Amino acid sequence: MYDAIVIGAGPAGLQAALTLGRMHRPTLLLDSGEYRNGTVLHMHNVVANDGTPPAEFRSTARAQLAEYADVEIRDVGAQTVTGGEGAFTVLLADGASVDTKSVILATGVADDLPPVPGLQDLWGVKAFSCPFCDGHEHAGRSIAILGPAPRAEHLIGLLGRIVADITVFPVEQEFSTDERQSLESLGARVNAGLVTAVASDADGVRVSAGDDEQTVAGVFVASGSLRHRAPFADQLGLHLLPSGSIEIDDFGRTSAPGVFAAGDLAHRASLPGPMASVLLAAAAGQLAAVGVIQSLMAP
């Protein structure tokens, strides 16, 4: 019987396991090998790790966790979580089952991209969603934004002072006259036709819209959606927020006693949605681990 099983070994899960290990709480960390930033070459906006490859970050964290006798790591995913506070059973993908007093869900989310041919191949390498993570690397260069006008306007506001120029391409639905004029008033160029494909081109991206082609340094996606990587929120009947994320309190507690969540799949109700940030995910993992320890100490 573990004190905690942490499902997911991204920044949130790794930090949760570290905090629990330092408090000598028997902990099992499950690593499925799937990560939201799995295709990313370098992570940014992470103090002391700006430019570090995510794989290197994970490897270093795992090496440090190996120093803690109370933390066990298994390279296997989880399939189901059953039971209740103080007595959960987690069925693993290899057929084994393990018991725990509490669970931390840190499986993260996956990005469902708009149906643009070639976009998935460029994701995390030349196509991005987060201006805080990847905007600076395009300073003084041309970029394209793919997606609907309202979300494109938000990206223009963040990236306009960094990049040389921006061209916005509609995806799935052409812009109205008002939308086009609004985007242009922000200093962006607007392509009339729907984007039909993107492809790597030397050190940039070739964006096609029918017979029109334009080469830019990189692409930022203003459409698409997020989905949970694992079914545990449904299995456990956890309360979800309008964003689709798991609702948590300040210490990662979910609506089910003994179940905690951290990282991109969860946020507090006071926030509009999760923010893609390695630092914030790790901080959430630490808070969830503290929440677990508090629950284990309760009479």
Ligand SMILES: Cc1cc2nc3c(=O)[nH]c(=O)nc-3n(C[C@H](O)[C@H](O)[C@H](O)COP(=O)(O)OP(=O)(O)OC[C@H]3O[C@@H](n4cnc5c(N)ncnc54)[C@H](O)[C@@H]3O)c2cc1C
Contents of the next structure:
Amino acid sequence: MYDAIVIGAGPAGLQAALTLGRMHRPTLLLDSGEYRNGTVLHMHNVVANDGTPPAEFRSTARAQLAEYADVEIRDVGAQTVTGGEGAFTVLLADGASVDTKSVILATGVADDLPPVPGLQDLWGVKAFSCPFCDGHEHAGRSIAILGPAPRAEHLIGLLGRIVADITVFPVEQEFSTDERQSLESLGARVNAGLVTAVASDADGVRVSAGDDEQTVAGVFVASGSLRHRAPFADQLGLHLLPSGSIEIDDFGRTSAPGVFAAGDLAHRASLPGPMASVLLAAAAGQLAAVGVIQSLMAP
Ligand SMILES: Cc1cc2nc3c(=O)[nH]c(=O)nc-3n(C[C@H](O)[C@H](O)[C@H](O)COP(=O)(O)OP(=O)(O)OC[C@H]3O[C@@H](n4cnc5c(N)ncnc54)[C@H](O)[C@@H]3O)c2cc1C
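Form predicted on its own done, so how does the form predicted together with the ligand look?
Zooming out: every chain and molecule, the one shown earlier first.
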């Protein structure tokens, strides 16, 4: 019987396991090897790790965790979580079943990209969505934003002061006259035709809209949606926020006693949505671990 099983070994799960290991709490950390930034070459806006490859971040974290006798890591997916506070069972993809007093869900989210041919291949390398993570690397260069209008306006507001120029391409649906004027009033160029493909070239990304082609340094995706990577929120009947994320309190507690959540799949109701950030995920992992320890100490 573990004190905690942490499902997911991105920044949230790795930090949760570190905190639990340091407090000598028998912990199992599970990893199916599907990381949100799995294609990213260099992460940014992570103090002391600005530019570090995410794979290096994870391997350093794992090497440091190996020093803690109470932390066991298994590279296997979890399939089901059943039971209740003090007595959960987690069924693993290799057929094993493991018991634990508490669970931390740190399985993250996956990005469902708009259906633009070539976009998936560029994701995390030359196609991005987060200005805080990847805007500065495009300073003084041309970028494209792939619609729709409201989110594109938000990206222009953040990126406009960093990059040299922005062309917005509609995706799936053309812009209305009002949308077009609004985007242009923010200083962006607007391409009339729908984006039909993106492809890497030596100078960056070739963006095609029918016969029109433009080469930019990188593209930012304004559409797309997030999907829970794992089914545990549904399985456990956890309360979700309007954003689709698991609702947690300050210590990562979910609506199910003994089940905690941290990272991109969860946030507090006071925030409008999940904050996609390595540091914030790690911080949430630490808080959830503290929440677990508090719950195990409760009389
Ligand atoms: C293109 C891109 C670029 C980004 N760049 C930056 C950046 O520069 N700086 C920054 O701060 N943030 C960046 N981010 C955001 C950052 O990657 C996430 O905020 C962060 O990875 C969230 O951490 P997490 O631990 O919640 O989830 P993840 O890192 O996604 O980790 C999820 C973990 O859960 C595991 N898992 C999933 N399902 C199961 C299962 N059933 N059983 C066992 N394990 C499972 C996975 O294997 C993985 O270990 C970027 C995101 C994207 C998409």
